[in-house]
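The form predicted alone is given below as one chain in structure tokens.
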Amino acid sequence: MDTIEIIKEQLQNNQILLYMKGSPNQPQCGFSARTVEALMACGERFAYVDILTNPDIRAALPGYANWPTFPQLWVNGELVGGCDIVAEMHDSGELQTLIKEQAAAEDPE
């Protein structure tokens, strides 16, 4: 399976997926640190890839994407964006929307 293709499946099996540096319990830029704060905050669970240890991710998704910067929130197979568009929402309380509407989406309980 080629890179592209493997991207499309992880956009497709996670609703809320975030292309990171690190992991949400280590992450390896203050970027992807603010990113993950912000989501936290929202309560829900996320998905997310470390693009240090996927070097093939790294490399494609900002053209398929076309955004070039990470981290990367994707909610729904969309790109949201990156750290400053995160941290925007999140301060206006967009985000929070967003995420609840998406984990009730996925969990109809």
Second form
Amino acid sequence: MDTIEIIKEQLQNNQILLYMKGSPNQPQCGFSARTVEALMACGERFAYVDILTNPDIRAALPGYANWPTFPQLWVNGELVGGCDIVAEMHDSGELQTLIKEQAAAEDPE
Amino acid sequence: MIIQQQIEQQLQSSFAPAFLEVFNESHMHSVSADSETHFRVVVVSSSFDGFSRVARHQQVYAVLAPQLAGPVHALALHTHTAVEWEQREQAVHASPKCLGGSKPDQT
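Structure of the form predicted together with the partner chain, please, following the form predicted alone?
Shown next: the complete complex, the earlier chain at its head.
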């Protein structure tokens, strides 16, 4: 399977997905750290891909996403943004609303 | 200063910004003292009216594609319309401290 297909599958199977440098517990970049912090503050489960250990995805995703940098937060198959956008949305409360709504849509209990 | 000037000129001519600031933040990262690798940009322009945050950043990335393909490793963006800029009382986030992960990442 080529890398773009793998990315599409990841986006299809994970409604809240963060492509980042390192892991949520050990981010390897200040921008990834800030993004994951904002996402964790929403209190919902999310998936992540460490692009430092997945060089194929790191190389292919910017072209697919039309977005040259990491981290990238994707919700419901759509690019929400990188660190700056996620931080702005966190401050305004939009991020929590988006993430909570997505989590509720997946698990309606 | 060369890259910083390129970035400023590109943004100036593409977005006719009401406010533009380009900060070289390379000193906050694990690169040599005179580097031009990490930048933070604040652009306030009516070109962004009606566009989502992602679309605005994509516009800026497209304009700065030559720099991003070359020496520039990180670009923090703050893109606002004039109205939003007033509402924000001109406050923007400072960039986070580097955690060292960009070291193998100079390509």
